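Presented below, as structure tokens, is a lone chain in the form predicted on its own.
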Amino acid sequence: MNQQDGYADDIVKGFVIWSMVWGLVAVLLGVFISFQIAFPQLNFPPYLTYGRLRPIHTNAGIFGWGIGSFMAFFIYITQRLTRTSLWSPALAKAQLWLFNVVIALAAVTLAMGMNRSKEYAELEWPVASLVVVLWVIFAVNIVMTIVKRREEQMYISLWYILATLVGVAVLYLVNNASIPVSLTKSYSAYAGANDANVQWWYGHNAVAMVLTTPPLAIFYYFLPKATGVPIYSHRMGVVAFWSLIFMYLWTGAHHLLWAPVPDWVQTLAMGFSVMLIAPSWAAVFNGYFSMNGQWHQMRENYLVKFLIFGITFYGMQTLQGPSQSIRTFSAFIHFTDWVPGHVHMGTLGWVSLVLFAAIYYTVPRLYHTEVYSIPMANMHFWLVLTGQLIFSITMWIAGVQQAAMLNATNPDGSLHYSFIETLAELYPYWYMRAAGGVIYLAGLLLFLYNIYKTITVGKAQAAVQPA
């Protein structure tokens, strides 16, 4: 079924296209700031410095590319799993406009230095208020579509979608509670260690509700579509879902190990973080077991490559994350380049690979055509995989070396290396990271060209068809 059957697919097209635009902005900025670290002379104050551009990069990546794509696929998936047209297409059109206004305002205000200094919650209160309006519009539309559904059975993707809608709303409202003192400045409603605790309760659960549950909803929907066989176990998926939701909410304080928050809070977060391996890997095994008898599709079906490598990076991410939550290991790698290597394996490896597959599957169907070039899609896959691996692996090695040097001591207990000596040793890794980013960008440009040609071919075919 499509637009002619009552589904609001024009909205899906809009969100897909704009999410790709913001995704390109995010990667371009990411590559540029990686060069700024390797070549500090590329910082041009006040607007084009690393400090101003880095939050624009993360906001464009997580909210522009990530949330934009999730909005597209939540609308696409929900209509089809419920066999119900979107509750209000007019509301969704307003949502698309507001989404782009918010992302553009975020970029402008962050470039001007308006920043709450909270990671992933940098936006000042006027823009943050618009985000709340945007999310309410989105959530109401999806929830009402599910309420009015014609399909009684709720597939696992719908559970993840509902969790995302509720989770993001709660997290964003609590952590963004602030006291405005002017149109461009506000202060957190919390003070001291409590503020840090709330921030990282938000920060880590934003990873859960933005970078985990939405891509899992998309993975569970598109893997069976791509392979042509059902998911291995829906029951395993539901059990893993509830376990994941329950455990994730307690883990935020593992970002504050060795900080002035109570020991029992840190230990609780550490324990739940380690337990998270079980539900996370239940999803990974569900994906792998779904491939029983279908592994040949890894050679023959480009969509499957994106999805299976994506879920594999999710599995690696969910082993690395809990290990980093253990006090001794955290003390070693915290505040080193290990952390950006970990984060980018999740964003470039897990989230983006799944989104690439979803876009490759969806766009030809929305425009009633075939993907323009499968060889180009395969080349895109290998370029982004290579770029991401170079990025992450060099950062992991750099992080370990950095940690070892920072912790090295002389027999009298004094530090063996100065901070500058440690810094100088990192430059070769930063050059390699920038090179990895360039390779990833090349793959992304190939992807955008392939999708652009797919859309133009689809429109041309539609134009010559008789009315």
Contents of the next structure:
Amino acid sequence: MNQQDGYADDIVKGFVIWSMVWGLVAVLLGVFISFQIAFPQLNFPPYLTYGRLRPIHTNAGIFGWGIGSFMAFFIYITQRLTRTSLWSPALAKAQLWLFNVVIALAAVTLAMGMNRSKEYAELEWPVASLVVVLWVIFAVNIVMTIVKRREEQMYISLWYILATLVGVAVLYLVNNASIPVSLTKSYSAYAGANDANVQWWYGHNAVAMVLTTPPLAIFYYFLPKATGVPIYSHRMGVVAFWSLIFMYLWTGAHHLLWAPVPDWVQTLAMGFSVMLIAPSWAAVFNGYFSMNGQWHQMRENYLVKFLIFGITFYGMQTLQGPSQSIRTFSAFIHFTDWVPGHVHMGTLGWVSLVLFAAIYYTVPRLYHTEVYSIPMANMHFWLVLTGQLIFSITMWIAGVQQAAMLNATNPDGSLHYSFIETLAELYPYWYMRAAGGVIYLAGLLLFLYNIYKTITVGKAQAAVQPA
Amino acid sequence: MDSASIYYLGVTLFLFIVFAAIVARTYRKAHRAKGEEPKFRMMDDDQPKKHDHPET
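I've shown you the form predicted on its own. Could you give me the structure of the form predicted together with the partner chain?
Up next: the whole complex, starting with the chain shown before.
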């Protein structure tokens, strides 16, 4: 425990450092597999093929970098918003170890080809069971800290934190229900359209409960801290929160449009997906209105740049997502490169920009020092922004072109282009996508170096200070 | 429409009513000041309250 502050912050340091390690792994793998797409000869079977590395990339990114950072900041934020110390620092330490064991096991088992073939739920049952233990430990610690809080009213971030804890638990347990046939193989407890419906209820709500509610909790906490001005409206935050939670529940089936699930379920999913624009943009407006009279900080305060661009990408993402849920548009862009463009705007733009800001804010405070280099942080911002934009925009263009070619027909109704012709046209975009990934990676390396130097300088200063 | 569909839509409707009640409560005039309080208190949360950490 950090004796000076009275908060259990040592564990936050551990989670921040390890999440950055897994984040680097995710981006390195992402860049490598983007080159594998552009240059297929870079596939080295059986372990280093796109098919095996791609799930490791997503798991390292979403769960290693994302969940790892969320664990760090949930512990950091919850203590401060409740003005009480963590319920059990020892449990949190065990959580950190188990977290790393699970992510390492995930990487190894996926590389070996052990895979449930469910998007974002690939891990076989022994590793998935460890994830459940990990989540229970985490949830109990945070919930108990909130229970013994010294603040009667909960700030909006705590609502998002609780939703994440409950939401992920329910989603994970239901979708991972399976029948093991050996230590390394299991079959889903559901079949056919039911299995697909459960999977995409999970798949889309994982986007909600892992990639939306945690970054929002972090955004709502760190934007006021970075600007020094409270958020625009707490009540608007609360209403947007409940609205978001209710609506997300019904949207999963928009991944199954034109599939053999009941038509009214598809329509309901489409309707709620479009309605989701309202709560999502309420959060965006809350962020923008919080900047009233503070916009000059976009020039002067590097943290604000990360946070405001992050929420801007969230706003774009939450216009694009509902648009994609509309049947005709879905039919056009589904199974094209548009989708990775959309997903990476969310992960690289929204989630990661907010997490970068949170790490820049907390690490100097945790080590009682200043950030090593603000110019380097600014350069990091521009590199990741450029890399992400190149990635997303090229994939959007590629997706539209691909969709147009796949849908083009001759007067007699036959396809105008063969599948291989559509693929051949995509190579220039894949080269640009890989280049965007390299630029993003360069920004990430600059960030890691900056944080590393911040920590080492902080430790050196602490060593020379009199006891 | 079968019973499962009616149940599905019934739950949707029930949750919508709960949501409407939350909105009405949050935005009622009497709740205004209290509802906005946390955003001011969180600005000064970098130290835990006194006597909260006997071990420090």
